[in-house]
Every structure is written in C-alpha cells, then in structure tokens.
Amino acid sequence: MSGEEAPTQQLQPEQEKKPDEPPPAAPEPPLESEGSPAAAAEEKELPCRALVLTGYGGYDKVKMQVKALSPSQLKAGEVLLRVKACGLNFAELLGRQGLYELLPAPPVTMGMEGCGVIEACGEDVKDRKVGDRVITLARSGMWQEVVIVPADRTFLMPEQMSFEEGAALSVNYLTAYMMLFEMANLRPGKSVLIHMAAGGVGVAVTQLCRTVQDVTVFGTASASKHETISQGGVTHPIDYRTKDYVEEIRKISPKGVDIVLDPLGGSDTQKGFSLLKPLGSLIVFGAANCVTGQKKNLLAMAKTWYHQLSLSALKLMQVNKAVGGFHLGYIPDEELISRTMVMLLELYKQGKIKPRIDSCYHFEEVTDAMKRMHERQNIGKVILLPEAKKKEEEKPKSDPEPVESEEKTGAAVSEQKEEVAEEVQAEKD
C-alpha cells in the first residue's frame, strides 16, 4: 500500500509480458505477427527506451534499457502509443524496495501512468485515431517510450492540457476523488486533514475540496512549503516536523475534523482516528512511514505494524466513527475508473482542477527524480520524460568565448593605456 496507489486498469497478462519482462540488458525480440514474415516484422521494430527494475534495493536497481517493440504485436482493440510523459508515484518507491505487492517481480518495466500520441490503431478501434493525444494507466509498464494498450483504457486529453499535466492527472486525482466523494462523502461545511499536503495526492485533495463550498482543509507539510500549499487552498498548514499536528488542530477545531486521509500508517493512523468528530471518517491509503531509506527497513516496517490502529466493530459503534481503506489497484470496476476520469477531465476543462508540476526529469535522471520524492522535496507531481536528454550544444562553445573576451578585454586595456600615455606625453610637451 502506498501514499499514491496504482490504478486498477492494467494490461492483460499476455500484454504485460511485453513491457514488464524485458531482458536484463539486451533488447527483447518482438513477437512475430501471424501471417507475416519475421523479416517484415523486424523492419518494423521500434527501438524503445524503458526504465526497468532489475532487482529490489536502492536507486541503482532502476536502470534504463533499450528494448524492441514491433507494431505487428498490435492486436484488435489496441493502440500503439508514443509516450511523451510519465508520472512518478510513491508506490514506485515502495515497489523498488519490494514493498508493493501489485508490481510483478523483477525484471519489470515500472510506471503506472502516462500520456502521449497514438501512432497506430489495431482492428476494431473506432473511437481513437492516429494522432490523438491520450492519457492511459496500468499497474506497470508505462515507463517506456512506446507502449501497446487497450484503446478503451485511453482518455482523450483536452486541447489545453500539456503532456506533463496529463501524466500527473490519473493516479493522484482518481485516488483523491474516490476517497473524498465515493468513500468519505464530502459535503459543504466539512473539514478535512490530509498528510503530505504538498505531494501529488495532497495537491489533488486540496483542489477537489475547493470544488465544495466551505470546506476547511488542514494540511501537514514542512514549513518551506506552507506558502505554496496555502495559495493552493490549504486553510491551515501545519509543520509536522516542529509541531504536534494533533495539538495544532485541536487549538483551531477543538472537536476535531470530519475526514482524515492517512497515507502514513502506524501511530499516525491512531492519531487520525482520535481527531475524528463523531460520524467522521478515517481513510487509510498508504504506509509511507515504512520507507525511511533507499532500501527496505525491517525495523521501520515492524514499528509501523506494531503501532497500527486496531479496533473492534463494537468500539466503532460506541464512538460513531468510520474507518476505511483505499487502494486504487484493487478496484475491479473499470467503469467506475472510466467514469471518474471523465469527470476529472471535465473539472480540468472548467478550470476547477489543474495538476501542479513540481519537476521534470528525463529517463537518464530517474535516480534524481526518485531522490526528490523520497526526501519529500517536491511540491506537486514529479514527471519522467522518455525522450532522450538533448546534449547541450552551447557548452563546448562556452569555453573559447571567455578566453576570446579576455583577450579582447586585455587588448582594449592596452589600447587605453597607450592612449593615456600619449595624452600625458602630449601634456608634458
């Protein structure tokens, strides 16, 4: 379970093997299309950069590899997508450590969401065409330049939406919307506590709360992020590093809050439950407290598990509170996913929500991207770009230029000295 969960929309098993099971280093051979020569299929091979989890552990376990994908693999009802941007989620940090149960075993291409341009359509694809800009999501396999996905699991992007925004929308906003409206039944006048308020889900929750009248949002984040999240709609930002957020909330709202969204787990779940008003709801959707370093920390996991909230149904009856768990990856209702995505895209068109992009990293920089999220430096979504990072052509030219300018400067100074000397000599004469 993670602070930003994986979506339930996924490739079928036979499709997963293509993006999810690349060889350790060499490009995987494409499957031959039925009724076509292997040579013809090879001519159509597309070189494909992908980020592959080669084993569980630190940042170095995610490596960029080049694979081969053939359009001949395209089946009826599928589209070939040139991916322009991918989203990085906290679940990938867990997956790298072997803590995300829905991610297939290594080697596996990571990535749960992305967007791009359709380059080819299989038979029976009626609602999509080559050139369409679409968003898609899966349990894994999206951190790749080219992917094959079912057409009915793609969503047309609004014209004004950038690829970076498209890659930031699905997982975070689906998670936020379903927790707030499907589970917690957010209504006008209610109050919400969201931890990690500057993260992707935190920003999504805050924006969606603003679509409902008179909702008070308490958000925990480090002090350096308070101004930004306040501008985004957090009513009361709280520095969890220097203050007890339970005490701070009680000072402002002695009765507590109506909804607590908890991506942390452990003792924070207990604190969240204690903050609930009668008839309030606690939604647990992650266990970020388990992640304390690059690699799996068994002590942190044990501590989180030991302090996890434990209740009986009788206790819930006595306190009139509700506790729920949310995991997007375990929602089997694809119609619900699609319907919610359509609503979110409509909210985007209306200007009511807009993904906040924290930073963009090319595939070569995936370590830096993961570090930024792991160290909780981001405010909003961290994006990965499949396109190769362009070499800075100006840098080689920058070395001779200063030398040349220094020579020109030296020459100018010499000329000025000569002119001054001549003027002085003229005055003496």
The other form holds:
Number of protein chains: 2
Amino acid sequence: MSGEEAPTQQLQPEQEKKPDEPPPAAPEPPLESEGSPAAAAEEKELPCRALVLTGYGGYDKVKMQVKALSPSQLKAGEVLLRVKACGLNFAELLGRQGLYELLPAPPVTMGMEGCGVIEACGEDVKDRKVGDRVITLARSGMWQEVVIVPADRTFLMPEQMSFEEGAALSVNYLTAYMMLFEMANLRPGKSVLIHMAAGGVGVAVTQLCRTVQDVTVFGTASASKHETISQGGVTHPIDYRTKDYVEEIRKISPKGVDIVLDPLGGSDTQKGFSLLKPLGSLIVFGAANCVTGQKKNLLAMAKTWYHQLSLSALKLMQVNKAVGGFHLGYIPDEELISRTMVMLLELYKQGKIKPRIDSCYHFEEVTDAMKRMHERQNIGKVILLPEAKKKEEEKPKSDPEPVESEEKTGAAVSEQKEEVAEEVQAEKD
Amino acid sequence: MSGEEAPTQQLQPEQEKKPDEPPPAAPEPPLESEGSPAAAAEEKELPCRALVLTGYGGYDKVKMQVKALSPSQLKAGEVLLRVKACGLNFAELLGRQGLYELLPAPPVTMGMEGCGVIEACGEDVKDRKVGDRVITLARSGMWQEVVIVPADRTFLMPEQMSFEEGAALSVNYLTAYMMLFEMANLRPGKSVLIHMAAGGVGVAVTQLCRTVQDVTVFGTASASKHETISQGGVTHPIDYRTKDYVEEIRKISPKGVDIVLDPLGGSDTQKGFSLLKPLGSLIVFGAANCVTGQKKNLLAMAKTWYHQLSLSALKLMQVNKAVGGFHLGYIPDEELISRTMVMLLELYKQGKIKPRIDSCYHFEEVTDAMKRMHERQNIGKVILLPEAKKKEEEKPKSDPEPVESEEKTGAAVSEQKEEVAEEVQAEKD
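Now the other one: the form predicted in complex with a further copy of the same chain, given that the block above is the form predicted alone.
Below: every chain and molecule of the assembly, starting with the one above.
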C-alpha cells in the first residue's frame, strides 16, 4: 500500500453526512446473502452508527450520528467489516481539541483502531473471507458500526482473542514495540522509564519489557494504581503526584536509566534526558502536557512548547545520548506495520502479551469514555462498542467470544469516582 | 575504576618535563631483573622518548622530547609498559589545534592508545606479569616510550596480533562497535552510511557491519580508495569530491538509509538526517569539518557550528527519527569499555575483524604521520612507533611478532603523493 491517505478517505463517506442529528439507530439489517456478497449488497444502504467530531472543543463535540453506508462502495481488494469494538487513544483527545494534525478537519468520523467481522469481500480479495474476525487500523474513521477497509490492512485475530483485546492491540502495542525494539534497542539488563505506566501504551511497554531478560521498569502513575501496575511488571512504580520522579529514580539507580519513553513533552522531556545513562535513548512520543482542560489550553501548549527539549548535535556528543521521536501516524511503511502486527499477534498467541482492558463504553457513552482517559482514571485500555446499549446483563449476541470478566462497562467510571479528577497535568508543571 | 581523570594523570608525569629540547634519545637500558621488578627499578630513571604538544597550532607544535620516568612511581595496581606502537587519531589533529577539550593544556604528551610489553608490575597486580603483551588506552599520554598504567586498563593481546594491529584496535573499534550496536541497533537487513570510509573508524565500521547479515554499507571516500574499501566490505563507495552523496544514495536506495554515522558535523549532519529512513538513527561522532588547514580555522568552525543540526523533540516525532552523539572520551563507564574490548578481541581471534594498517611512522616522523591523516591519504590506521628510526631493513629485535608485510613505514606517504592533498573539506561546504 502506497497511499497514506487512502484508508482515511475510504473510511470517511462524509459526503453522506446529514447535518441534523439523525433519529436513533435502527437495528442494522444483516446482509442477506453471504454467497455473493457484492451482488447482495448492491442496492441496500446500511444504516451505520458513527462517532463524529463536529468541531474542535470539549466532550460535546463528539456526537453519535447515523450515517448511511452503501456496500456498493466496496472496491476490489476491500472488505466490509462490522466493527465490534474500537480503541480510544490519547490522540483522539488531542484531535478533539484540534491538536492532532493527522486528523482531517471536522466533520470527521474519529477512531484509529478497531476489530470486527468481515461481512463482505470485494473482488480480488483472496486471503480473507466472510466471517473472518480481523483487526484493522487507520488514521481515522474506525468509530463506526460498519467500515470498508483494504483487505491487506486487516489482521486475522487469534481464536482466543476477544474483540475488546483486538481493539486494544494495534496502536498501543505497535507504538510500544517499535519504540523499544526498532528505535531504543532494548536488550537484557537494561532499564526503562515509562510515564503514564497505567495507560494503554504504558501497559504494552511493561509487557514487552518482560519479554526481555532482566529489564528494570520504572513507571509513573498515581498511587492508587501502583498495586496493579506492579503486578503487571513495573519494577518501581513512582507516584509523580506526590514525589519528584527524578529524585526517586536517582535514589534507586544513581546512574539513571537506559531508555526513557516520554508521552508528556515539555519539561518532562528535559528531565527524562537528564536521567539518561551514557549511550541511553530518550524517545518522545506525545505531548500529553498540552492537554489540561477539556478544551485547547493555549497556556499549557505554550509552556510545553517553551520547555521542550532542543538539542544540537555537538551537545549530544558531549553526553553520549540519543533523542528520538516516535509517532505511529507518521510511519509511511505499511509493510513494517504489517510485519510488526504479525509479530505482536504471535506474542499474544504465546501468552507473552495480553491487552489489559480498563473499561468498555457504548458509543452513546463516549463522553464518559473520554472523561475516564482525560482524568487518568484508566488502568489499561478504554474500549468503545458500536453496538447500541442494551440492559447491562445482556451479552451481545453476535459476539462469538465472551466478554472477559475483568472488563467493565460504563459503570467503571463511577467505581473510581473517588479518585481525584482534577487537572493532573497542571500540578506537574 | 571510578576516576575518569586517573589514567590521564598517571600517564603524564609532566612535572618532570624539561623545558628545553633534550639531547637525542640514548638507547634505553633494559630493566635488569625481571624476577623482582619493583626492587630492581627502584633507583633508575628511564629515559623516555615522548611526543609532546608544546602549544596549539600547526604540525611543528608536536615535538619529540626525552623525559625521565622513574619506575619507583609505579604504584599498587599499576604496570610499567614499554610501548611498541601507538595509534594516531583524528582527535589528536583537533587537539593540536586546541579543538579537543579533553586534552589537557600544553605542554602535554599526546596519544590515546598504544600497546607494548609489560616490564614491571606494581604491588597487587595479579593477572598481569612481566612480558605480557597488552593494549591500553587513555585520554592522553600514550605517545611515549614507557608508560605507567593501571593494570585493569590493559588488555591481553591475542598471540597472532601484531603490535601495529594492537595499537589500531581500541579507539576506532570501540567507537565503531558502540555506535553500531549500543546506540544504533544494527540488525540484519539494515543499511549504513559511513563518511571517511577509508579512515580508521570507517574500516572498523565496515568490518563490524560484515558481522551482521545483509547489511548494506554506503561509504564516502575519494575515488582512488574505492577499490580497497570495496574489497573491505563497502557495498557502495561514493566519491564525495565529484558527486553529491545524497543524490547518489537516493539513486540506489530512494527511501534512504537506516543508520548514518557522521564524523563531519555541520551541513553534513543535516544531509545525513535528511537521508534517514523512518525509525532511522543518525549518530554524530566528530566535527572533522572544523579542521581545514594546519591551524585552527575560525571560519570553518563558525560554518560547522552554524550549520550543525539542531532539533526539537516535536520535530523528531513528526519524522520518526533519532539523533545521537558519540564520543568515546566522554564514556565514564570503564566496565563498559572493558567489556567491549574483550568482545572485540574475541572477534579478532575469530578472524571477523582485523585492523587495517595504512602506514607506520617513527616518533621523529610524526609530522609526516599527521600530514597523511590530515590530507586524507590514509586507508586504515596511521601508526606511530616509539622506537628510534634505524635503517629500514632492520626489524626491531624486541618485537616477538613479525611486522606484517602489508604495513608500510614512512615511505608510504611518498607512494601516494600524487593524490590531491588540498583542503578537501573546503570543497565540501
């Protein structure tokens, strides 16, 4: 695949968007004939629930809308996928505020990753068939009940993998894997600092570190999450809210750490750089410090920008350190992404990695989902479910895998409401 | 070893320096009793030829002097070493011009690496004995007939290794190894660009790349050296004098390269960065572009400084690239250096690496040696020999290993005099 833009465009039939809020979703009719899908789907339009960013701003800018998707759009090499679960990423919080340049301008259906069941295959699709459970990813457009994607951008899910796990794998684990093994050269005996260690990438990094011998993981997270992340493999959890993490790390490892993975930006990048041992690498992969309130905060952005690490090559020579940046959205190499996905699915089958699901929210609860991540309440991945909310007891019928017992639905938020929900980043700067 | 400064101080008995040029060196008397070396050496002062930097400037600032070294200085844990061969490094050209901040202020004996035979051991030296052939390295002080060094900073030479090879191993191969495997994460199938591919580090990088499967090496060097470096393992030699190496590489590999090792600095660092594939690393390990004429050139320095790569963390994120700096002199971790030396000696024994000796010069020919490197005439390592120059036919008697047939003495310079000896860097900017 050469066109970086292709998946995004294909996933966004925005021309069909209705400006006014459509009526609540009707139950979606199944495609009638699996035998000749293209023919069967030719005439019908599928109603399709989608989470659409209607403008930049607070939570209310993400609205559930019902679009109409015509299966006749299905082109050669593409598959039509009924999405069962989608991942929520920090990039989407940034995107809602207008801070994520890879997201097309609103109105746009958001969502970078999801998984589901193939309902129709276009011509020339050889190694996928109707009924296959697959994971897929794109720049946007995945928060939608039905999507059309290139078949070669889908990855077969292992049998034992739930849809929630499938939706939690791609963005977080690709990011963690590429940073640790492609850029930072993780090897036995090394030490790693990961911020937001209880987040989706944090959990993925921790699990991948455990696939290498004798790796020490320093992870920052609020104290209430320490027990969980310790069990997950963080050697030294550090409460960044009450302690100076630089001091804490120096107490344990006076020489510092070999690898720092930094999703925060600004002054934390500088601190991370100072913590590097000689021959160590810092990799910046986000600017979470930009996000404070619900809406774009110019002061936080300016601070993050002002404090960001800026280095000359000569300075790096004097300290024997390396600084890199990572952004999955800017990886143009589809083949590399595919190869890494295959590797990750293999690690999953071997039981070496397993996405930790924090909570699941139906599309109509997307505000709660975003709040949970924004307020850093989650431990692991926040999942969005396209299917309309029913009584909580009812399990979705079409889901061949039972939802894992550790998963929570919307109720999860209230369970942890006692946790301080203030603007945590404001404290940090 | 904790003290970074210790070896340097021990290697520089500058307090004994005679301000006036001493008489020509007398043949050095051998230590009388090998059985009780400390006792035997107690009273005598050893005359000791040394190459001393007397002030910053041109070639004439490095003068041969005869110092007196008292073996009674030998402290516990140290050995007294008769140096048989020393390496010349680009850092010494910089140092002579006052551009190498790790070199103590003149007057100072130069030289970062050498090898020879142990003539006396201090107390508490357990795993070294008189007669051992060893390699050693320090920040300065190695260009001297006899040196005192900590025993744990010496490395036993394999039997088949010549002194010239021993003197060529440490700085170049440590630099190459740490850059390729500690910082840049060289793996099968990757591509590497090395500038000055015919230089000491260039040859080491090329050989180490060959220890990994399917690595493509792009190497810049003047056309007259292409045949030799091709035989050495450079896949694509590029004549930077007549061609734009960025264009040449893009013709062969449109996506660029995975690893760029940059000893030049300035605008070449920017070009190297532009050539990186996503997830690629650039490592700057020198600023050879600063060196044009014999003396410090403020304009070249300013240009190199002005054009040097300066990056913010956010910029790196957008391109998925990493930039590091490497400088062996700033590696404080003695244990890491020792471990890597042991690994390199093992690779030598396996026949996987073998320093390429360009030419050998006696101490009195140091100006020719520096010129040869300065004018980029060398292919491989330029070696300095402490022993006084005799008739060319005579082999040194004390050398247990025959000098390799491919090595040349001073005559090497004139052999290649036809090669253009202009200020090659001036062309590049």
